[in-house]
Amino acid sequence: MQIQPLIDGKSELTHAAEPPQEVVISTRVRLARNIQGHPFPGWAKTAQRRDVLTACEQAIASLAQMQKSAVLEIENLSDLEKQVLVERHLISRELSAHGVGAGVVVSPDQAVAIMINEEDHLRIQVLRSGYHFKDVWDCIDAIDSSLEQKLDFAFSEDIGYLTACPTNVGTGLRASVMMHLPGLVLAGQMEKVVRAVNQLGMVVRGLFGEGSDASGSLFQISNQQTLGESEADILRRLGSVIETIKEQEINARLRLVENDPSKLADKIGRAYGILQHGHVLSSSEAMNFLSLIRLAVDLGLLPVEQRAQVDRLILECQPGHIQFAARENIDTEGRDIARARLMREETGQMPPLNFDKLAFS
């Protein structure tokens, strides 16, 4: 298979030079960009989208940022290939329904991912684990400066960058941070929040963007306006929105252990023990029941180590892993009983859980 070089490989979302973070798992930071003189890729016919591919390959091929970088295009890839890497959000559900014309360009660490041809002509993507929107921007920028010495894009000195989607002219830019919100989830509050967010002009979505649940407690929380604001002022409300989820996650968390440590501790006790013992789980099961192991190691009953097993685990037990370690393709049952077999393996080497650490009434 063609990605197999990337899946073995260490990986930002894997094996981040970090520590995971308690709350945010990750920031991502995505800038639209079109060619002047093309079609947006919509409209375009094919030979015209095979232009942009070899001259965007090219052009990033050329990128200090980007050498020995993977080159997929989608129509050699398989389905459960294309799987895998929107599940590693290294290209949108959107690119990998694409045939012709249609490519991304991996980084060997995946922090950066520059789909072709998916909406627009360039969607250049930076991720790093934790929260580090200077760090994101500084790496995107730089990668943005070098491709617009080599492309053309199309820009308009009244409003901005021009993209094919109305709702990303301007500035192009849609940062996101992903967010482990378990506290919030568990106390009620998410609707909450929600609303409070939308009122803010920031959007929160599941772990797949639009459309998608929110299994795992995980959350994205990104901004909607990218027209009338600079980057910085975009990435500065943003952030002080992230920061005051955080500040509200973390008092959620503390009101649950004060006020009913019991069925705290009894949530997190089953979790580890379905997933220590469970023969089968469903993606949705697994993602929930790690979530609160997740919070277990945020509130010290387990080795703060495991947070990074966690994490990986998460990414781990989604439908297109779990068929890409089968190496082959299984049905959902027998995906439900793989996936099982491996929480037991992996959460089994876990130390077991302290729950002195609850202040029990």
The other form holds:
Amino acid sequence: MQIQPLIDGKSELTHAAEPPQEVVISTRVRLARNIQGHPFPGWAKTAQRRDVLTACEQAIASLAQMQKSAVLEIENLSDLEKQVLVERHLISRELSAHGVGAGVVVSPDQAVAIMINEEDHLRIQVLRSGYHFKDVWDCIDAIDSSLEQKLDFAFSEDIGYLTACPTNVGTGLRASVMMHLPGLVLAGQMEKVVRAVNQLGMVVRGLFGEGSDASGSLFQISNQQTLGESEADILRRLGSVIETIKEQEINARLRLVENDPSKLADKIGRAYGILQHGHVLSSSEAMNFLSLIRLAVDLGLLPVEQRAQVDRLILECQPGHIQFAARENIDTEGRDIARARLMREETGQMPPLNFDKLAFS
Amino acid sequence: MAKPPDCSHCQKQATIHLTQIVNNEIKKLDFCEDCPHQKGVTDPAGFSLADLLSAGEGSTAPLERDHGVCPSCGFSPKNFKKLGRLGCPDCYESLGSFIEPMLAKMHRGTQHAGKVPDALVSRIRHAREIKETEEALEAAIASENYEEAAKLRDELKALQSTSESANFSHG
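How about the form predicted together with its partner chain, since we already have the form predicted on its own?
First the chain shown before, then all remaining chains and molecules of the complex.
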């Protein structure tokens, strides 16, 4: 397995230097870049795609920030390996569907992933655990500036960086924040939030972007527009939306604790019981239960150190990861059994829930 | 319920109702679907009814005629309707009349306000200067203005000598 060393290593998502935060799980910024004089990947012929792949791989390999990175070509990866990379947000579903001439370069800590020949020639992505627009922007800006010394990016003084889809033209920047919003979901307020966020020119999507569901109450909030505003303005506007949603989430949680603590305690208790003792668990069930355990940590029912473990399990309970850990392809039923075993082992070690922390009426 | 009016020209049921103001008098005309076409009734202030009714069908057909095809990659607006993506970076210029209205609808502005890669911009300007000098040189030769042509050829040589490789690498 080509990606084994990467998965075995300590990654930003599974072993971040600082403890995970309450509501914001991770921050991600990506830049879309293309090379002048070459057709976009979706319109290019195979030989043209290969040329771009080789040139980009060489340019990326020479960057100081990308030393010791894994250089992976999609056509050499198994379906399972691709699935694991998608689950880690290191490649998109679109890239995994591309065969010839597509690749990705991933830094050892998986904080930087540069996709080649996805929708654009380059999709540079920087990811960090927690809520850190400034750090992430500084990091991606430096990588972009270094690459610009080596590659002739397609750029217009009028409309900025030229991209395959006109929706990305300008800065080519998409910033997104992964938020855990169980309070708003339980209070039935997510639809209202999605509408309000859309009105501000931002988008709310599920865990895996467009068209994906929101298992585990995980949502990505990102900017939609890329032209007519500077990177700093885009990040500032998105940041203020994130702050507002965070406030709404905390308020929703407080109301749940105040209005119906028994119901909330029951939901959390049942989730914990099934994770510790269940024998068959689908991935969306596991995600939803883990989401309630993360909420329990936030509410003080479990020690704060458990949050990192919950976040790791949210990643590891996904179908690709379950099979990768088992070193084989397993059918859905087998996966549900393997997943339940993993949950029993991991959550079985956690301390009991301290319900005294919830204010019972 | 009142009986729907009949067509002003035949006895079929009227489905199109036209109100015209002619010499400060309001004239109301009722037509069946066929009569406006046959009688050549049009809205004097603008489009004909026939145009209005067929506008939906004809709107996608003349895309290439109106906007052209990208000479760099052969991409056309029709391909965009199918793929939702463009062919190459040059499409933004060659299919500008097709793309610009879209950008205005999609984004907060139509002018780039973000990062400007300085080295890249100076390369773009340099390439543009070379192209313009080449064109001026060709024009000078065509008009047999050899003194000017010699001057332009020297300028072009000087520009090309400072030019970097236009390919991938600038390392």
